[in-house]
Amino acid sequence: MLFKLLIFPGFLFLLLCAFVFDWVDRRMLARFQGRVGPPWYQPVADFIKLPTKEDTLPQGVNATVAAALPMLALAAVLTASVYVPVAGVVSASFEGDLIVVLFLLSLPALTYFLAGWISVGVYSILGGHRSLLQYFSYEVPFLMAVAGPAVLSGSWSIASIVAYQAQTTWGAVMQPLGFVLAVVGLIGKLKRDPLDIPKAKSEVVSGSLTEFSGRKLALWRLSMNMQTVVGIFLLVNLFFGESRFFDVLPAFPVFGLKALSILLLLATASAIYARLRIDQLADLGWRILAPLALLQILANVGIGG
């Protein structure tokens, strides 16, 4: 178990797949754009380098306050991913854990907003408001896509979710139109492009992280990174799960290949699409994105039935 937790598929394992996911990220969007990308130990030289950066804040701001929200982003990752299996292999699993999982994968929005909150900038106070309007637009329609493959396994164990396309087939084929809605989740989840409203540069400079730096900023961007990865893991576990094609194969690479082809997916929906505002996305959310999750539902019940 402290092998789990520590090792593979615990924090060592994550924090390398963060640089590695975030440096194949990069790549592939400035392949997109025209740009070579940055080398492959960039992430890493990021990392290191913004802890021997002078850690402020601005005066008023809680210093309390103000460091615990990125270690408590970092905490819900982490315990997130005690729930995800990675290639068969997870640390602990019970009958909801699913639940548990995307409870915790809430939390990091939540401290994103209050860390806007407490902050005296205006872009700060702007980009904190603009991500609670957003987790409110693209929440509803994530959790009602990925209870899909749990409605169809008749689990909500995400260990019995992959066992159930074992015996069936993948939940991506069975409800393509739920894996189209959960990737669009997950964007809005990730605040990447077009759903980067928080925190969109052209407008409120880095959202509720513009008066964070140092320390404080390395442990932010380290939760997001570690996001995206369990993110990915989660989307894959649901919609890619084992399959009777694939016993010939080992499981490792072959679910490193399709974590890495949704990584692809994301960044080809931040290349070729613009930003949305947070009007259009909360028309998005409510009109078109939680009808279409709830028809897939329904059709998941219809199916079970």
Contents of the next structure:
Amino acid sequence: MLFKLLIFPGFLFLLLCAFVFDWVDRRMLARFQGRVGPPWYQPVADFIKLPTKEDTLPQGVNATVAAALPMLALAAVLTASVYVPVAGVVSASFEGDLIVVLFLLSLPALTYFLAGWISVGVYSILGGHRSLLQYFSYEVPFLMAVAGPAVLSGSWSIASIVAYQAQTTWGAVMQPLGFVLAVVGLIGKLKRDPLDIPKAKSEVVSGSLTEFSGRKLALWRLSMNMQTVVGIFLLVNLFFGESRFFDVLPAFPVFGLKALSILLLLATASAIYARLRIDQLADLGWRILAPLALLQILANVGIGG
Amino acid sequence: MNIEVALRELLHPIVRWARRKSPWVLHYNSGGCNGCDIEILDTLTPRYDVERLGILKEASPRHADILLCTGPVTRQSRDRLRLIYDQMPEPKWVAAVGSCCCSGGVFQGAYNVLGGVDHVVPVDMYIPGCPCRPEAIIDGLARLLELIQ
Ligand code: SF4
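Structure of the form predicted together with its partner chain, please, following the form predicted on its own?
Okay, now the whole complex, with that chain kicking things off.
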């Protein structure tokens, strides 16, 4: 159990994945733009450098809360990762763990807003507000899209959704619409381009994190990277679970390949789309994504019976 | 106490390596003609791709390691430059980009100009040129990174 929690598929493995995914992501984006991109050790260098810097906070900020928020975000993501299987290996699982994971993965959005709210800067507060607005736009379609596989398989446990796909086929094949919506929702959740409205550099400096430096910034970045990893793993489980039609190779490399393909999708999206305005995002979320997600769920109810 | 010192000695090469490999820059124009700002933007374009050196352009002074200054310091921007410098967390470095940033250049002696940025903040690397080429900026930054201890 301890081995599972700390090493595989727990903390150390996720840390490694966070670094690797960060590098692969930046590298792919660079290649899309015709650049070379950072060397492989770049995420490690960034992560070592930040804690050695001075830890500044503006006057009037509650130091305890400011220190607790990034840890809370990281803790929520790590707790969620306990229930997300990696190539079939999972630390803990029960009926309904999908709901727990979704709840835990939405906690970082709240801490992100609070981080902006407490740090008494105009840009931070504006970034915090934007993050909440974005949260209300993407979260509902994301939840509905992720509920799709659960409705289809008749179970709210990630392990049994994976098992259901082993009997039928990949979730992404049976509900392509749901998969696309989940990817869009994930982009919004991770605040990546083109949905990086809360931290748009040219508009609100760095959003909520403008006033954070040193160790806290390192923790924020780590929690973001971990969130990317856990979110991608979740999608792989829900939409590309083990399938006897497609998966002939051993489980672990196939799982890695699937995860990297979703990362490639995310990187492609950030390379080819420009940032949306906040009202465009609200439009997209409520007028297009949410009805489509509803449609997918209805279709799933029809198929799953 | 001794253990702490020993640990610091042990970690020092790693920390120095990380600082050299991950310099995040902040760009501020304290009164130049904008020529050097365009060159800095050039430096950040895919053609020169400074992310190879780990250089990222950050928007917040709190995240930055190196302040890239352009232009001479005018009386109006003096306090802002100082404020931005003070907001950056230690350890921090300043690179003066462009002749007028190094010495006042063509603006020397103007009624509203104090001179180079070294009148206001300590400068670690002077990169002359009017405007200086992206190659010169990259070279200056690479040399500045070598100075980092
Ligand atoms: S050095 Fe020359 S080009 Fe650069 S800001 Fe000064 S006057 Fe403009």
